Each structure stands twice: as structure tokens, then as C-alpha cells.
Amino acid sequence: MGSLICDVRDQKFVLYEILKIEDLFKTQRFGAYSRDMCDMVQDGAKKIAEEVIFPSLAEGDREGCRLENGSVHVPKCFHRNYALFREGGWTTISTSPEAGGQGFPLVIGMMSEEWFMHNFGLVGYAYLTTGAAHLIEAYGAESQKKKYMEKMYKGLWGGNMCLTEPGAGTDLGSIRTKAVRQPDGTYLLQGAKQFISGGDQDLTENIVSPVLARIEGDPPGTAGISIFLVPKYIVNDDGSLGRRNDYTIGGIEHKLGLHGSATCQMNFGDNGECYAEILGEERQGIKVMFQLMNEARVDVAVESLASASIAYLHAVAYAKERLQGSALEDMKNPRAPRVPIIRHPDVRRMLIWMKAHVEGIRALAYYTAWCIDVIHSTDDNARKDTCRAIMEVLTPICKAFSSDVAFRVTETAIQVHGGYGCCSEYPVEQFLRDVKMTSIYEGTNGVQALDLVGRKLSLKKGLYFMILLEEIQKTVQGCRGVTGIKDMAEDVQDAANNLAEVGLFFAS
């Protein structure tokens, strides 16, 4: 029996037959890697997903997080599993070797994430930390890299991203958190943040939060925003931990799903002593933040894929075992044997719809990650520009389409299970609850639509969008003469023509 978490065969098909990632191993950046090494990553991810990550899904959901004496306690079962996950180096598969990672192509990191992200309540703490550490790698001073980044990449310290404020939501220009410059070059923060995933936890000895704030006296709007590093415990010059920083956890949200993920309200500087260090340059906070946001939006697509994939595979397994009714050809025979529901046309229709969409969002997410790998590895400037254009346009699509479709897939998995699908003895109801958040955080899907229409379609005066259409056209042309898919090629061409008309409408 195959895995009930991911489709190993389709993962390999997308990686090696569609994307032909072995070509990446001919480049200088990825020349030390091979298909055998990538298959080893896949085998290892499968093993820890089946033995560690999935078994703690329901227990973590039932126990949830709790706030006691100002500190968040995550589900007990997470502690051992987080340690195993961290020790295996699973969060730094694609992190550069110079920063202590394994340096695999991003698309291989995405492949491994697909095995784990169905339990985002657990692994989210690790991946949020990696995202914050990556910001420090890209924009931090050498002293900050030494002080924070190394331990964050190792998973010894945690991390998150503090953007949203009460009443402001995604309107970052309205944030009111204030930073006051100190004589020694550090800052003191005052303000509040809300809906902060992983804002606090008891898995690591320290947590480093990148926080958006406005330096006192800087202009209103997004142009006046800077970004700061705020440690839970101040780090002494010798690397040891000093005093508890001046911020508190005002509460944790009690949510529809993701009960193991602590979503925190955070209050900075109630006593006027919240220590902070600027990350990068003053008034460049939005630029720095968007690096993390764009990475996170592709990660959300993979999280959505993981929930959709596991929901589909559980639905298939259930449909093969659940006996109900007779076969369609025997429906008038009262003595006909009961058959598995997968024999019924309506169930088969649902399953094939799920399968097509899961495989579609897998190809979309992996392709977007592969474009990023090509950008970082090719010496061909024209190819680099093409992949950058496609990546820019696809990022909001990747996030929004994948999360919307994943919710529908999990909903359909419940439908396949019938009444049992609404009961907690089967995991599909949790898949639906957990995946719903993916269409909301990292910018709601309405915000993704605004990003696509307001920014991405007009990039380089529409050139990026046209490059994507050209790539679609090349694929259509290559399929028109292939027996068995000619009609599908024409359907894709019609869709591409409609897409072009939409682009022209917004450009006019």
C-alpha cells in the first residue's frame, strides 16, 4: 500500500519528468547533488512524516496550546517530535551551506515540506523560524548573524514575523508600533501585534521576532516603516541569555483549526524597556518584509497542497474499504453483494476531481520553486529573466489558487466519507479545519488578487505577464501534434486566449 500522506510517484513525475530537475545538477550551484541524493531526501521525509509528524496530528489538535503565567505551552507530544524534526535538519534542506544548511534546490525543499505541512501546528514553529533566519541572512549585520541566525537555523531558537496590528489587518501603512532611537544605536519599541503565529512557545530557549515599526518622527504610510529584531531574552556579549525582554503575550487565539499553533497577541514595551535592533536600513522595512512574504506565499501553497494531498489519499483508502450498496449494474438485484463505494460513479467522480486538482497544485507549486532555483543557478541572463518574470506573476496565483482549491478538496474528502467524515474518529474533518487558514494568512486571497491585478500584470509595462503567456504558448505548440492530447491542447489555448484578453482589459 502506498503512503496516505503524499503520492511518491507523482512527486517523482513532476520533479524528474516535467521539470527535469536533473538539469539543475549540471550547474555550478547545484553540481554536488544528484537524483539519488534527492530520492534519499524523499525517502527520509516519508519515514519521519509517517512515524513522527502524522501520528501527533490529532493529539496536538485535541490538546491545543495554553497560556499560563504569560507563557505559551504547546501540546506535550510536540516536544519530542520537534526535537526529532530539528535534529534531522529538515528545515534547512534548501538553506545555503554557508549558513549551515544542506543547499539542495528549493524545489527539493518544497518536496520534503509537502510530507510535513499537513501538521503545520507542529512544523510551523520550525518553518517560521527558518523564514525569520533567512531575513537575517539576507539583511542582517555580521554581528546579528552570529548572535541570532546560526541558532535559529539549527532550531535551537525560535522565530516568527510580527506584522499585523489590532484594527490594521493587512493595511501595513496604518501600523502604530513605535521605535525610539537610543544613543547606543539600539531602539526601544512600544506597540501591539495580533494574530502572530508562533509568537511564543516552550519548544526553544529563546525566540527572535522580526517586528515592523515606525521610528519616532518618520513619515506615515509604508515608506516610513522599518523592521527590527526583538529577542525574547536579551543576548549577552558572550552569547548567554540575559533578562527577559519587555514584551508580554496578551492572549492566544482559539481558532477553527491549527490548535497546536499558538496564534498570539503581543504587547511591546509596557514598561518602556523593549529592546530592539534594526534589521537592514531605516525605512526599508516593507522591502525586507516582502522577501519573507513572497517566500511564505509559496510555502502556503505547499501547506495547502499537503492538506489536499493527505485528504485525497485518505478518501481513496476509505472508498476502497467502505462497503455500501450494490454495483450500478446490479442495483435492481436485492441479493447483489455490497461493493466498495469506489465502485459508485458519484464517488469516482469526486475522487478523480480531487486527484486532478491535487496534482495540478503540486505541479504549480513545484514549478514556481523551480523557477527560483533556475534564477539562482543559471548563467543565461535571458533564461534568468524569463524565470523571474514567471515567478513574480505566479506567486500570488500559487498562494490563492492552491489554498482555495485545497479547501474544496478537503471538503470533498468529507463528502466521500459521508457522515463519518464529520466525526473526529476520521482525520478528514481536521484537514478541512486546518487548511482554511491558508486562504487568510500571508495576505488574504483577495489581497493576492489585488497584488496580481494591481502590481504583477503591469510589471515592466506588462512584459512579465506576456512572458508567461509565451511559455504557455510554447507548451501548447509542443502538444498539438501529440496523439491523445490534441483536444486538450486546444482547450488550453482557448484558456490562454481568455487570459490574454483579461490582461488587455486591465491594461486599458
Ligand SMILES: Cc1cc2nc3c(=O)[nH]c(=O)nc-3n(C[C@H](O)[C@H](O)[C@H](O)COP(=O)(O)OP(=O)(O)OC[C@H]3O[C@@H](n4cnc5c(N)ncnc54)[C@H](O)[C@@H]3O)c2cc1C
The other form holds:
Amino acid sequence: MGSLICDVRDQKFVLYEILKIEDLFKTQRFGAYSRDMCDMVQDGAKKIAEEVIFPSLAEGDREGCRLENGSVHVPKCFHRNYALFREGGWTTISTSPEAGGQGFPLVIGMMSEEWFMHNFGLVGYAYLTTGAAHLIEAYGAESQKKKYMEKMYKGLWGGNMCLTEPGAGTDLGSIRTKAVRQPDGTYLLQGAKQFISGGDQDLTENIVSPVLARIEGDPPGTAGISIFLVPKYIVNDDGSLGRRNDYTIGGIEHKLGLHGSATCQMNFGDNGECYAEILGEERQGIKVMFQLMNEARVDVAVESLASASIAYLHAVAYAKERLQGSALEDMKNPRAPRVPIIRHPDVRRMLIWMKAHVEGIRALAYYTAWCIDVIHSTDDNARKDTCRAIMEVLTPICKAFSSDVAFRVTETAIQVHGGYGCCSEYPVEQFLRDVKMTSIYEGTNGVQALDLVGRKLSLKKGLYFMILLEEIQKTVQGCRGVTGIKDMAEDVQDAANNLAEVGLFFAS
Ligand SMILES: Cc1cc2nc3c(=O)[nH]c(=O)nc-3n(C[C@H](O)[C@H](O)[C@H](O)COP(=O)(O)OP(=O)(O)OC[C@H]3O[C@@H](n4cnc5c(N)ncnc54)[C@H](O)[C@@H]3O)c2cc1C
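Starting from the form predicted on its own, produce the coordinates for the form predicted in complex with the ligand.
Shown next: the complete complex, the earlier chain at its head.
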């Protein structure tokens, strides 16, 4: 039997037959990599996903996180599994070798994430840390890189992302957390953050939180926001851990799903002693945060894909086992053998719909990640520009479409299971609860729509959007003469024409 988490062959199909990623290995940047090496990543990811990541999904959900004496405790089974995941280097597959990562193309990192992200409650601690370390790698001073980055990439210290406040969710310009400059160049922070994934946990000995705040006297709105690094334990010059920083965990949210992921309220500077270091330049906080948003949003698409993929495969397996009713042709014969429900046309309809959407969002997410790889590896400037344009326009679509579709796929998986699908003995109800959050964080899907229409469609006076349409046009042309897909090519052409009309409407 194939895996119940991801379809190995379908992943390979997108990587090698659609995207032809072996061409990436001809570039200088990825010249040291090969298909064999990528296949080894896939085999290893499958193994640890099946033996470690998936088995702790239900237990993590049942046990959830606890706040005791001001400290967050994650589910017990996460400790061993986090250590195995961390030691395997799974969160740094595409991180640069200079920073201690393995340097594979991003699309290979994404492929491995597809194996793990169904259990974001567990692996989220590690991936959020890598995201925070990326920020330090891109914008940190040498001293900050030395102090924090290596330990974070190794997963020995944790990281997170502190943007949201009680009065500032989508509207980040309203944040009130305040930073006060100190004579030694550091800052003191005061304020409250909410909904912070991994704001605290007991998996790592230290946690480094990038926090958005406004320096006293800086202008209102997003233009006045800076970003700071706030360690849980202040790091001494020799690398040892010093005093506990002045912030507390006010509570953890009791959510619909992702029970293993601690969603924290954080109070900074109740005693006026919350130490913080600026990351990058003052008042550049939003710019710093948003430069990495593209990859973070594609990451959420992969998280959605992971839940959709596992839900679909569980639904297929269940439909092959569950006997109910007779075959359509034997409907009137009460003695006819009971058949697996996969024989019923309505069940097949649901499964085919799920399969089509899972494969669609996989292609979309991998394609967007591959565009980022081409941008980073090609010497051909025209190609780089084309890929940048496509990546920019597709990113909000990738995040919003994948998370909306994934929710519907998990819901359909419950439908395929009938009443059992609603019960906690089967994992599909948890897939649905967990995946719902993906349409909310990293910018709600409504915000992705605003980004697409308000910003991306008009980027470079509409040129980026036109480049995407041209690429679609080329694909349609290439398929017009091909038996079996001619009709589909015409459907895509019609959809592209509608898309162009909508684009023109918003541009005018
Ligand atoms: C499980 C979970 C984990 C999270 N982890 C983190 C984290 O690690 N770090 C962090 O900083 N935050 C985190 N968040 C917070 C998340 O980013 C916010 O919930 C999100 O940005 C939305 O903010 P909000 O909840 O205040 O909703 P609101 O901003 O109040 O939005 C409510 C609704 O109004 C819509 N809306 C709001 N403004 C507009 C507008 N201008 N135009 C059109 N529609 C609008 C939204 O799309 C949404 O549908 C997390 C949230 C959840 C649920």
C-alpha cells in the first residue's frame, strides 16, 4: 500500500515532469545537487513522517498545551519527536550552506514540508524558528548572526513572529507596542502581543522573538514600525545564558484545532526591563517582515496542501475498506455482496474532486517555489524578471486558494467517511480543524485578495499580470494540438480570457 500522507509518484511528477527541476542542477547555484539526492530527501522525509510526525498528531491534539506557573508545556510526546526532527536537519533543507543549511532548491524543501506539515502543531515550532533565523540571516548585524542564527537553524533555540496585538490584527499600522532607545544602543519594550505561535514552549532552552514595535516618537501607521529581537534569556558575550528577560505569558488560546501549537498572549516590559535589539534599520520593520512574506505565504500553501493530501489519501483508503450497499447493477438484489463504497459513483465523484484539487494546489505551490529558485539561480535576466513577475502575482493566490481548497478537501474527506468521519477515532475531523487556521494567519485570505487586486495586478503598471497571462497563453498553445487535452486547453483559454477581463476592469 502507498503512503497515507503524500503520494510519492505525484510529487515526482510535478518535480521532474512538469517543472523539470533537473535543469536547476545545471546552474552554478544548484550544480552540486542531483535527482538522486532529491529522491533521497523524499525517501527520508517519507520515513520520518510515517514513523515520527504522523504518529504524534492525535496525541498532540488530545493533550494540547498547558500554561503552568507562567511557562508553556507542549504535549509530552513532542519532546522526543521534535528532537528527532531537529537532529535530522529537516527545517534547513533549503537554507544556504553558509548558514549551516543543506542548500537544496526551495521546491525540494517544500516537497519535504508536504510530508510534515499535516502536523503543524509539532513541526510549526521548528519551521517558525527557521523563519525567524532567516530574518536574522537577511537583516541581522554580524554580532546577531553569531549570537542567535546558528543555534536557531539547528533548532536548539526557538523562534517565532510577534506581529499581532489585541487591537491590531490585519491592521498592523495600529500596533501600540512601544520601544524606548537606551544609551547603549539597545531598546526597552513595553506592550502586549496576542496569537503568537510558539511565543513560549519547553522544547528549547532559549527563544528569540522578532517583535514589531514603534520607537517612541516615530510616526503612526506602518511607516513608523521597527522590528526587534527579544530573547527569552539574554545572551552573554561568551554565549552563555543570562537573566530571564522581562516578558510574561499571559495565557494560551483554546482553539478549534492545532492544539499542540501554543498560541500565546505575551506581555512585554511589565517591570520596565524588557531588553530588545533592533533588527535592521529603525522604521524598516514592515519592509523587513514583508520581504520574507512571499516565502512564508508559499509555506502556508504547502501546509494547506499537506492537510489536503493526507485527508484525500485517508478518504481513498477508507472508501476501499468500508463495505456498504451493493453495486449499482445489483441494486435490486438483496443477496448481492456488499461492496466497498469506492464502487459508488457519488463517492467516486467526491474522491475525484479531492484528487484534482490536491494535485492542482501541489502544482501551484511547487511552481511558485520553483519560480523563486529560478530567480535565485539563473543568469538570464529576462527569465529572472518573468519568474519574479509570476511569483509576485501567484503568491497571494497560492496562499488563499490552497488554504480555502484544503479546508473543503478535508470537509469532503469527512463526507466520504460518513458518521465515522465526525468521530475522533478517525483522523479526518482533526485535519479539518487544524487546516482552518491556514486561511487566517500570514494575512487572512481577504487580505490576500486585497494584495492581489490592490497591489499585484497593478505592479509595474500591470506588466507582471500580463506576463502571467502570456505564460498561460503559451501553455494553452502548446496543448491545443495534443489529443486528450485539447478540450481542456480551450477551457483554460476561456478562464484566462475571463481573468484578463477582470484584470482590465480593476486596472481601469
Ligand atoms: C492559530 C493562529 C496562529 C497565529 N499565529 C500568529 C503568530 O505567530 N504571530 C502573529 O503575529 N500573529 C499570529 N496570528 C494572528 C493572525 O495573523 C491574525 O489572526 C490575522 O492577521 C487576522 O487578524 P485578526 O484575527 O485580528 O482579525 P481581523 O483583522 O479583525 O479581521 C477579521 C476579518 O475582517 C477582515 N478584514 C480586516 N481588515 C480588513 C480590511 N481592511 N479590508 C477587508 N477585510 C478586512 C479579515 O480578512 C477577517 O476576515 C495567529 C492566528 C491564529 C488563528
